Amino acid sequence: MRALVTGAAGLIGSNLCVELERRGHEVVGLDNFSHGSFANLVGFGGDVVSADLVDAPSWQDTVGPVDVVFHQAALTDTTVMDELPMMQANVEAFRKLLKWVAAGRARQIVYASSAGVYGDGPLPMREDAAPRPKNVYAYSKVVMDKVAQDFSLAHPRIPVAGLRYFNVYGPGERFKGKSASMIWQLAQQMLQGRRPRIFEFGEQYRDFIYVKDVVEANCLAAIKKARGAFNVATGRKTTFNEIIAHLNAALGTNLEPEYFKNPYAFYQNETLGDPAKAGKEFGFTARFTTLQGIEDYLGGFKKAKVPA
């Protein structure tokens, strides 16, 4: 298989590039390096095209035909309030990519959607729920899902799968800055001997999913030629207080949380995905619990002697 991975220098993209190559596939990575870093691709042996998806002529001929596109490129900062760059980076780039796919340059596409489309909707979150985006990032993913749906109707021979990632964490996220997972951010505070700061009173929860599970979901969706939208979730909730307890255990620290008021009106207090559809359609089940993921992740910290 020959694959194109967009957002190749980011958290999910870099892990996906490395794993696809490890499995014997030919991989081309594409990134504009605005939110990722070359450091995530050190050791990756495939080609890397430096370009922005919106600037179509700069990459389309260079990449060449592929079997599968794994579209991970996105502007992911949920605190961004400027709506135009968010919509251009996420939606309009996706339109251009799909136009390229439709021109016979790829046989299928698996793209990154988001659990953000559910907003503060009922739990557990299921794919047939009405969208309730609470910020422009989430709204951009709602529009992407609609664009993908329309594309599928117009091009029924091309499988299109949108993976609604829940709260992804793992090696390679340090370049995301404030968009990095709370697991990463809290670990950094604790590694510096500081009390981890979380919103009052730490009982908010997330469906945290380890990046290795996310990579596996992408691979399975491609193998099974999945079509439609699917949650990529564990189906288990973990509070921020529990995250701090897991980090204390993994780091050998004993730091109590420091609580402060939440300044964001659009904040999701709870996320919990129903993974049943992905399990049924392409056999995906998360392998890592949050504790197991943190232990695996922090093992990388210690081995490298620097944050992963």
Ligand SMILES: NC(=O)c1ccc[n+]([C@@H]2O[C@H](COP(=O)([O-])OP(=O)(O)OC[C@H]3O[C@@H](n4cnc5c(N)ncnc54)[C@H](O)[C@@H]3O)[C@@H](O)[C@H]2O)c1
Given for the second form:
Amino acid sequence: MRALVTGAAGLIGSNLCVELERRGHEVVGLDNFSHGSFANLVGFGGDVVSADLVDAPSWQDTVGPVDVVFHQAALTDTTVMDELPMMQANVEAFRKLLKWVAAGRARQIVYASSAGVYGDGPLPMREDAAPRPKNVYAYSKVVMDKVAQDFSLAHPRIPVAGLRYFNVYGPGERFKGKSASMIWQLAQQMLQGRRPRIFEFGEQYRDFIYVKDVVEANCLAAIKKARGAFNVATGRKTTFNEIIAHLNAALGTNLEPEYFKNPYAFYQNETLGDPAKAGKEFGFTARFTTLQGIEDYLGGFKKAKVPA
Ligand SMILES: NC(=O)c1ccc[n+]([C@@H]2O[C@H](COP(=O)([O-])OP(=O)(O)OC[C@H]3O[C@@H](n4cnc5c(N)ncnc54)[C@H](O)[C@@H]3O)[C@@H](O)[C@H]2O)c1
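Form predicted alone done, so how does the form predicted in complex with this ligand look?
Every component of the complex follows; first up is the chain already shown.
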């Protein structure tokens, strides 16, 4: 298979590039290097096109035809308030990519949606829930899902799968800065010997999913030519207190959490996805528990004191 991975220099895109190549596929990565970094692609042997997806002519001829597009590129900072750049980077880039696919440049597309579309909706979050986006990032994913749905109706021969990732963590996220996972942020504090700081009283929870599971979900969705929107979740809760306990175990530290008052009135206290649909349609089940994911992620970096 020949694959295009957009957002190749980011957390998920870079892991996907490396794994697809390891499985023997020809992979072309594409990124505008606005947030990811070349450092995530060291060791990847495929071609890398440096272009902004919104600027369509700059990449459309360069990439060449592919079998599958794995679309990961996006502005991923949920705190961005400037709505036009967010909508352009996420929705309009996607629309251009789909136009390119429809012109016969790819047979299939798997794209990154987000659990953000559910906002603080009912738990566990299921694909048929009404969207309740809380920020323009999440709203851009709601519109992408709508654009994908319309595209599928207009092009029934081209499978399109939207993967609603929950809280992804793993190697390659350090370039995300404050958008990196809570696991990475807490590990940073603890690696520096500081007590990890969390909102009172640490019982908030997330459906944390390890990047290797997310990569596997992409591969399975492509193999099974999945169509529609799917949660990519573990279906398990991990509280922030539990994360700190797991990090203490993985790092060999014994640092107590330092609680402080949450200043945000609308902070999302929980995420939890129902993984059943992805399991049924393309056989995806997350393999890593949060403790196993943290051990896999941090194990090799204990001495270096910097999780990559
Ligand atoms: N990480 C998570 O927890 C999570 C959760 C839900 C959904 N997602 C989605 O998964 C996808 C990948 O996320 P990530 O965590 O790897 O983010 P990331 O920020 O690490 O990677 C995104 C990459 O896209 C690139 N990019 C941005 N706009 C671009 C454009 N117009 N043209 C070309 N490249 C562009 C950036 O430079 C970056 O390398 C995104 O679509 C994101 O919305 C991520």
